[in-house]
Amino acid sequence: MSTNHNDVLLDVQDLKVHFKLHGGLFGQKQTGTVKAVDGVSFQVRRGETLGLVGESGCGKSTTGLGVLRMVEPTAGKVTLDGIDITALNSAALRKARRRMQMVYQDPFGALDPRMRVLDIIGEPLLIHKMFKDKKDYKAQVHDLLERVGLNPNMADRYPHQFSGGQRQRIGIARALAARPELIICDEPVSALDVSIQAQVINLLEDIQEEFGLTYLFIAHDLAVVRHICDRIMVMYLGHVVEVTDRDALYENPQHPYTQALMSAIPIPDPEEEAKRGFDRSLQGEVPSPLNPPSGCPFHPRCRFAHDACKTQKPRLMETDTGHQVACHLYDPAASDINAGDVMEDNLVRAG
């Protein structure tokens, strides 16, 4: 994982992805709006890995799809190396997509079962006209297979002839074929056996160093995120609630929701587990994005919620150098609770 470069490759500002629901006899009446992503802003520096974590349904994957415009953003701006992705027409967008690719969660559903691996990996080469002739086409595919740890002789096989881990390697090779700068990894190891997960994570780290890649790494497994990510962004119900580097997040999580996530990490040492001394498990269910709470989206489940939380949306503010939190506990203008006292009593140390 490299953070030597300080320049920003990906800049996302106030991204919103809302889905309109329709009903009625002919489905023409709008019955509601699902606010899957509701005003997300972040930056990813060239060469770093930004982790995106949160519960299922919080908008992680939709954020990734919105960045790539695989779903159209309702509002906001996505800039890749100075190019406004949200303003491009279809032809310009296709050209820009060569610079940003995706590795999907499901290695079984992400590959066309009717296509040979040669053509699955070679499709980006074909779309972007990145080969000289048929011989060069095959040579590039074989090289990509070798780089992800597969035998080039497997190129003529079909996806059903591979294991789950091998299929994910094929998906990674396909993403590499376009020679991108940014790869969005949407829970790339969650569908794999634990014994295979480490191999795929190590592969992602190796190719990142080899090709100088930048990752937006979406996951719910906090142990995996801690291993591979430089910085971590925590989402809840379509909003960013905390952003900081990985060590600060695990040593001093500041948002009550992040604290709850950290307390859910199992500690194999019973003595260390006992030192926690309290239960930070979340109560209730995640509210529906169809009818999100007013004010802070987390306030119905937060033990520290007060009047301001129910009416005012907290702003993402810097509490320490490089540590941002969206919580009224840290905003003197909105809170009459001392954040220092609360957080000192509720600090989570995940070990």
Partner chain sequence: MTADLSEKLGREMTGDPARATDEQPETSTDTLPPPAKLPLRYRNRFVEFFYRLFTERPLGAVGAIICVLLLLTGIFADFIAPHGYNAISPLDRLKPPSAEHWFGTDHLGRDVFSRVVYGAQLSVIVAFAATTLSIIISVIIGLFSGYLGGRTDMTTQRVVDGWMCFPDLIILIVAVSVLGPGTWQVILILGLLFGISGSRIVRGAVLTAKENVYVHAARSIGASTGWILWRHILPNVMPPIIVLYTTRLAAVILAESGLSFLGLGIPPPAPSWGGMLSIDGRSYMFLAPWLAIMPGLALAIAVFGINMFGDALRDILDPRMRGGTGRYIARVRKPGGQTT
Second form
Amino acid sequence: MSTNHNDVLLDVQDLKVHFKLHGGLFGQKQTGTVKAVDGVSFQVRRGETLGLVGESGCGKSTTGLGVLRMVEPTAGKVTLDGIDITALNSAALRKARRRMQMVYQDPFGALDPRMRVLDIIGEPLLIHKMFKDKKDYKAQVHDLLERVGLNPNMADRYPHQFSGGQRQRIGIARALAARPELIICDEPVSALDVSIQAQVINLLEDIQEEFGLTYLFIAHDLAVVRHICDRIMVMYLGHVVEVTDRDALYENPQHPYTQALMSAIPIPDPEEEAKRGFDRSLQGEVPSPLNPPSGCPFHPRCRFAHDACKTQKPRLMETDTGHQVACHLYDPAASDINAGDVMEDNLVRAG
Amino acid sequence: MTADLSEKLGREMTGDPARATDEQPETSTDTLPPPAKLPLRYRNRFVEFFYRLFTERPLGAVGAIICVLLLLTGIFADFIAPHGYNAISPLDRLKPPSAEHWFGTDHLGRDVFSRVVYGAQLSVIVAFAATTLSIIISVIIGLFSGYLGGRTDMTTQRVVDGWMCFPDLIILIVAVSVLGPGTWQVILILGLLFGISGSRIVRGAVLTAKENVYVHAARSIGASTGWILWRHILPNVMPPIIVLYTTRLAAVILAESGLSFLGLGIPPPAPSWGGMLSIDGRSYMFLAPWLAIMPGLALAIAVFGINMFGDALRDILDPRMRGGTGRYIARVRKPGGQTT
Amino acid sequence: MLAEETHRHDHAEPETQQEVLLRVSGLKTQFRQDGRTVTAVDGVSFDVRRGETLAIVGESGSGKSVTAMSILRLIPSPPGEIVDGEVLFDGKDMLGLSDEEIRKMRGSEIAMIFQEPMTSMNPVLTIGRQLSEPIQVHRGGDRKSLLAKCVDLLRKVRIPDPENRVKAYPHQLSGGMRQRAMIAMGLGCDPRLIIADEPTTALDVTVQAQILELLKDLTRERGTSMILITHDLGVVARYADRINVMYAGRIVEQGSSGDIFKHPKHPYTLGLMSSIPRLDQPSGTRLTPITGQPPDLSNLPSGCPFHPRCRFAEDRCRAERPPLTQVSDQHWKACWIDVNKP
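Form predicted on its own done; form predicted in complex with its partner chain now:
Then the entire complex follows, led off by the chain already shown.
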């Protein structure tokens, strides 16, 4: 594909989504704040796929919703192709949403059970008045159905008459209907059967090529993310901990959390597994975002944690070209132990 | 509404196991399956609904028949009733039931059967008008309060709370004394009264419906609030609204009778069942018991029928009410042996 | 292949006979609904040896969970019914036991760990109460010794601060902690077999790894056997000794973990392996999915149920259902085709 790699389609600057918890008789008292997304910045270039990975509660889905302004960001700026999404009024925002669509995780809940497939896929066309007449409308829907590998004759059926994989295809067709530039895929395959996942992944790759789409791909499955994404951003408790190219991340994960995450993923090969062993160092679970740890959010689970980690939040900084990590180990200014130890440790584990 | 109802029914009726029956065995990107003929069970959902009503809920079917009879009686009252509802015949006062006057006559010599039949007409008019009004009010309040949430919801709900602090009867008495008695006044008052309390139920359903991912999806497509309410929320809260409608029908009939009984409802000589129970029935209870028994029976049967039908409707519309799980020890059928 | 070779679990070998803890043969479970019969499990046979972990792999509707539930007779009836087969646990015929006897087996001899720890626990009882209940029912004991046992169990599943956690309610624990508590409940009576039905599907990867390691350690330590039901091939590769691959209610391939991953013989297993992206393979390679949709159990294709999705399918596959036949010492498959032939 001939995409200009400096052509930034989506630019997110210091996005914050905080949820205020209310108490009191009339809900007037603010009892706490959940910082679901706390200062996330990234760029997605036209035609590329950026993966957002992390465990539940890391804010990856909320980031996606914040970009679309499905939840109102508390702070930050989202720019889509030069348009400041965060500054739009609600009518202009609805219009802008045509250009960024979403594919959902749950193939059963994402389609209105009372609507025919024709009306589900055609809804964006109706809303944005993107058809000439009834015939054109039908032709467009039939074409979309064919693009996602479904029979146009199925247009008159209801969602319950389809299997999970087929419904996910319908969801993708709906996202395509508005001819968007950006599609936010929120765990698009994790609810599907294993044998169906690959079909949907291939479909997403095909339509990306065909329509020149840009993806923000949110998932927890690192193997799937590695397969489909060009660049990957790892999130933990509302913060970005590492961003880099796909291969760099998998060959040279730098943040201790990324390393632990990698070792936790089983490889479907008993011999590989026996060789690999298992990193038992990562214990415990993601802390509650209501009461996040001070300093580096990962420090209570990190085996390299030292004093600075408990008090200072690490900055996201470049360690290699295009490889950014938020960890004091890689920060020459803050570090009293260095990355060499981590590397050494990796070698010990690998060998 | 009919289309939505039948759609819903069709969906619920097929249930999960049926889902896959017409599924194509092959739907990959490269091969497209031939169009499949839909099985019959998807085609006529209305027929399917009545089939299920009669086989699974016989009592509901009885209720449905009663409702239909009530409706027909109301519509064709002029043809059914042998006399006018106010045809006074002083010579025929307080006659017991006979071949000419099936339900006897009252203290003015009016034919009780004719009055009961016209009473059905009045009940049908009041019930449908007041219930429809109440549902419209409930839906409007419930939709906006539930969907918009936040401050709108908060304010609306406190107002509804305030309204519901007053006993219904007091509101009715005050309203009647302000507006004066009469059919339209009763419809207006009952519609408002039931409409506001019913908004709670609609709001609850909306709160559940708006959490669906497809509502979220519609927003992300760029749909406006009105669009979402009309195309996604409303059709999906139809089942509880339909159930609310049927239960409210019976309640309105009862409330109207109660009001008329107290002399606050539809003034005589209009043949309200409640009014007939009160003025004529009470005074001549021992002398001419048919005066109380006939309209009372009509009222009881009508309310029973509507309630039975409403219950059946709810059971069929609400998949959660369907079927039990049975005991949790598997039965074993051994090849040669007996079942354990 | 000859029909005589049809797999009947080498009853002839005395030394394996000794080790077998659970023997399931010809198990068939059906569900009846709306006048239709769905055969969820159709003639499944396998052994679980002492101390080993057997994985049952399959997609939704493959019958893997129903198989496990049938062993404990946890199938709701109606509509479910075990219509054929034999389940021998330590020589005892599970399907011939009375309701009372089977209740005694559950939890004490065979424990089950479910997928969703939140709904499998009673929200109004403390962890301690729920832990001690099965022990009290099956083993008895006074309050004090039960409490001590609970604290001990929680410590075993590496829940920090067990003395206080016994007093906690389920909602006060995180997902991972709840799943640990579930495991502790399962271990309470020292069962000889644990059936874990997708024990980590609802959990994050780092927590999943911790839980599975814990299960592995605990079963190794006590020599407990485990049936691990999952759809995740990675988990299977890491934790299972032997594998049953199920499709449409039948076992289509059975063998040791090494054999199945290295030399898959059934096109379905092969398809599954090549359809998942793997961390240890070069990135950017295109996936080869299995085409089509999972079958409708009430309307299965003729012959081999996999044939409409199988790229090797021949006429014979459409007509005849292949039996489970032995391909090597510890490896069976239900397929007419030799997938290794060019």
